[in-house]
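Only one chain is given next, in structure tokens, and it is the form predicted alone.
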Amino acid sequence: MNYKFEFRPYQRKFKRPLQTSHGTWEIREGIILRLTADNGKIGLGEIAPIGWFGSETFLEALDYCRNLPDVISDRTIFSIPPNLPACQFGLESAWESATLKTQFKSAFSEDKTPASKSNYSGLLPGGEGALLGRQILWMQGYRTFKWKIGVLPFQREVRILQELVLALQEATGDQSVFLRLDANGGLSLTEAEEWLQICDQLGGIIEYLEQPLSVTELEAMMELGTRFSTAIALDESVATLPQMQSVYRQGWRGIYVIKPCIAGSPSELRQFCNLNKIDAVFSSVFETEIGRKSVLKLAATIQNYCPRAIGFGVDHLLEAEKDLELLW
């Protein structure tokens, strides 16, 4: 089948510029695309790159989208080359909203009220700004929270936590809440054992310690495993489908942080994580409704879902998102 291909390419400001280990981030820049079946039946999707964490950058992206002709076939979209990541998700996606007739009832509603919150994990701001953070949040259902750290230094973080979880465990009473830290791969491993130490500590309310050391101390995060309670996620270590394979044969069992939009294919992402019951976080990369509908029908196929709080809590640290519609 052939298909009329369009594409816009948007931004969206951050309301204040995102601090990680890895710089600073003020201007989501991302791509629409829009399919339409020779039946007149349209499929939207989403290109949202972040060069920086292993995918194709949003100039690679707009010049592959730029290169394409008018009308696309289905091998067009199922022959994108693997340094595209991005790219692959979003018109895989948009052609599966083109073609597909069964729709996907996702167990992680889009209803803004309070309680649907309890299914996501709500960013915290940086630095003490988690602590008035915490307090929003909490008021808009959220109880799973997640706080990026290795941006401040140790000791003035590590007072922030501990009022951050002091402030937690006050304000549950008897409901669960559980508390993410992602070090982004900033962390040495003598500071990562550090926060493992810390976060033991503190018990259950620490629901594990994302990327603590870089992509290429893959055996010393195993390692790091078997030494404390608190459990390690992947996160920049599994950033496309290539990587997680490569983990996964090397012997990681543990929980995988997936960022669908720029991990390559959406079916085999799906495959994936049926044949190897991959305990999965699914997490944003701050995309418009359009990519976030193609994640969480996604996340409606993957068989044997752990009950973890989807990373989606994050528009909130955004400009209010533009009638898509304009765009055409």
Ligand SMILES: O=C(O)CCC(=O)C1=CC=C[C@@H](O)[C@@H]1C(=O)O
Second form
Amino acid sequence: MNYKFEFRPYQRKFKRPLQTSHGTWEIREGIILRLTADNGKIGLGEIAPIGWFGSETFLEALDYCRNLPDVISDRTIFSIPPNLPACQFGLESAWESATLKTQFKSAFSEDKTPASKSNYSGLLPGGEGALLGRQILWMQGYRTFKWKIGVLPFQREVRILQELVLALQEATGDQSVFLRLDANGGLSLTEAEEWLQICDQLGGIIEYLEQPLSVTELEAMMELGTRFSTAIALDESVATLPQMQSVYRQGWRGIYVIKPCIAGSPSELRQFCNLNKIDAVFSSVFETEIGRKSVLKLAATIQNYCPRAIGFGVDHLLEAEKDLELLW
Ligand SMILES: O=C(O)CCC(=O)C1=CC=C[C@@H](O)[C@@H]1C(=O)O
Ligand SMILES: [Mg+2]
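Previous: the form predicted alone; requested now: the form predicted in complex with the ligand:
Below is the whole assembly, all chains and molecules, this chain first.
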């Protein structure tokens, strides 16, 4: 089958530059795709790369799209090179929505009601902003929160964490509340041990410590996992499907924070998760609702994907989305 191929680059500003231990991120650049099948059916998809996180760069993705012909075949879509995982995800997702009839009932509803937010994890502002940010997200219905650490000096962050946990414990009635800490690979082994020691003393409210060490320290993170009760989750170490497969082969059976939009082929990702019963938490890359819809569709087909909140509580950090229909 052949498809008319159209694409439109977009930009979306963060309200405040996103601080991580990789640096600051001010503008999310991506590409919206439209495939029109011979029978007139249309499929939308999104390419939302994060070069510094492990996928191709935005410019590499744009260059790839510019070199595609106006009409592309199934063969082209399923032979995108593995060094372009965000392109693989975007094009295959658009193909799925232009060809597959399956509707899906996602466990993660898209409506903005507080109840639906309980299945989502809300990303808190870095540093002291987390305290006010938590109150705002709490009122919106979130009960799982993520906070980036390794941004301020250790002692200051520990003090903020203690205030955050106290506020959460006071606010919590009978509902379970979780806090995720994300170090973006920026801690030393000693700092990671100190953080895990503190987490273990907080009585289970810390769901996991995400990517405490750099991607080259898998063995050290596996060893940490045997010494502390707080779970460790890999993120940068499993940014793409080849990395997930390599880490699984090396014996990682802990949590995989999966960013489907930059991981690669959705069908191969589905197979990897279902075959290996991966303890997965799907995570946003600050894509638009087109990319998010593709991810929710994928999450609905991952058998044991449900118990953990999905890391898509990020919209509040970005400027309002432009109406993507106006791109055409
Ligand atoms: O995973 C989430 O809950 C939200 C998304 C998120 O935290 C991230 C998205 C993209 C890059 C990073 O800044 C960050 C992460 O490291 O997980
Ligand atoms: Mg992370």
